[in-house]
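Next up: just one chain, as structure tokens, the form predicted on its own.
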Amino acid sequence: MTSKGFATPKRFATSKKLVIPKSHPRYESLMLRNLIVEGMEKGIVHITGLIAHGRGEAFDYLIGEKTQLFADEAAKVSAAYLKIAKKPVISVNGNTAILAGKEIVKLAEEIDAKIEVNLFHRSEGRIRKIVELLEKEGGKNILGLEGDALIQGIEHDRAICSYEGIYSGDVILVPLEDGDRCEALKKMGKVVLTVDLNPLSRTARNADVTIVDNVTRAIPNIRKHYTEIKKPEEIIKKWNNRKNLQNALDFICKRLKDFFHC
């Protein structure tokens, strides 16, 4: 871990015009934005998760490229719920495989959860291209091929998913979400938490716990937090979601205004 949390990447950046010297100023971003590229080469990402991944870049310069005390609470949070629930899933899709894989597979050892590849530009061969990913990093039955059941209310691939994973479980912990399936699960009632960067989307409006944080940071964050927590049901009583979104709008207001002096 470095000095801003980072769960920097063992390789050396590089690509075929640029080597990524450790004295870099942007060095840990460079690394993470270099990984997506990777795996869009790979086949892993696909091209509009390198869009994704530069809104989401944006937003994490205005907190700081950190974990701030609002991120923090959500994870606990999130922790929280998936202490309680019965039927905890990890959604997972390209740019969250490759960034947070590994993390993505620890935790779900930790919380006895299931993994699901669920993907909005669905295509079997980077299902399992994300899923020997996953396995590589000791992941184990890895959901997502078996397309047997159906998101209501989406019209688009992202609706497909596992009987066994998305559609059964009751908490389902979503990184780097898109708002209607976030929307969908809500409608089926069960309970979502997402990673978000972005504190004013769809997503991070309508679900239940939203960790306004990168993601590299936040999975191992709800790791910590889950084996550290006594009395979830206490936890979960006083969470205003709102509330903490409106804290990290309040903390970026506040940061560009002292930033500029105004």
The other form holds:
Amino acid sequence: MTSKGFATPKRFATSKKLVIPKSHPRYESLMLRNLIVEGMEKGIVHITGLIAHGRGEAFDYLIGEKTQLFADEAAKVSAAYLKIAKKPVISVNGNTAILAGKEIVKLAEEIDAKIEVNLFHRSEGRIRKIVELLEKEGGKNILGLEGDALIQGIEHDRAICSYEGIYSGDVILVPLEDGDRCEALKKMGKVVLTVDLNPLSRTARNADVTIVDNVTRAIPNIRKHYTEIKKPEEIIKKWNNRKNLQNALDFICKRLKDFFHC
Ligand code: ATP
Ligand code: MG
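Would you mind generating the form predicted together with adenosine-5'-triphosphate (ATP) now that we have the form predicted on its own?
All chains and molecules follow, beginning with the one already shown.
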């Protein structure tokens, strides 16, 4: 505890010293958690990103920490939308950058999409750091710092976006997004594709396509589908996002019901 009563997260941060043996049954999950903590220490992840990650972890546990059929289907439909997009944009926040930055850069290159760093808790310093991280992974012309347009219907800094990116894009892939910004993007006429482990979130319910999967698995899976699909319009025509979310919830319910087989 500090003299003010509360220990700062920095004092508790042990990520650099933390050694997790590969044999640990929760190795992958702990490694991701560690990445998020490191990201916060580096000023890439906002402190509230720790909470968002914890919520995500809980839902990942419920779906078995694997890409399930409902997630794979949604990744395929996302790839189909990205295939017919005229101006695809991938919106990246701190958590997404630290967990899947490399995969985001690969996907953007493959599908010829713009990457925009767009933060819920906007700060120029953090945007700059995320841009640098993505550039280190090979990203080029990353948008975000200019902040020269506004998402309609949203107040304060959370509305700021890039004219060349989200503002003029037609299909926006926005993992780990907040509910009211997702709604505002829809009202602007965009096709919104999201990755959200919580099938009940407002974002999950409002997006055109919700991939209920960890962003670390979903992004490479979209890229895989993108290279394989042939008739994107047909895939899109058959899509029902609400039905797929119900499939995710049914899967979780069944898994819980059968858990101890008694
Ligand atoms: P909403 O605003 O959509 O109702 P929320 O306020 O509950 O959602 P936010 O903090 O706005 O949650 O968004 C973060 C979302 O990202 C959460 O639903 C969380 O489950 C999800 N999430 C966190 N980490 C990951 C991850 N690694 N992969 C996929 N989804 C994740
Ligand atoms: Mg929210």
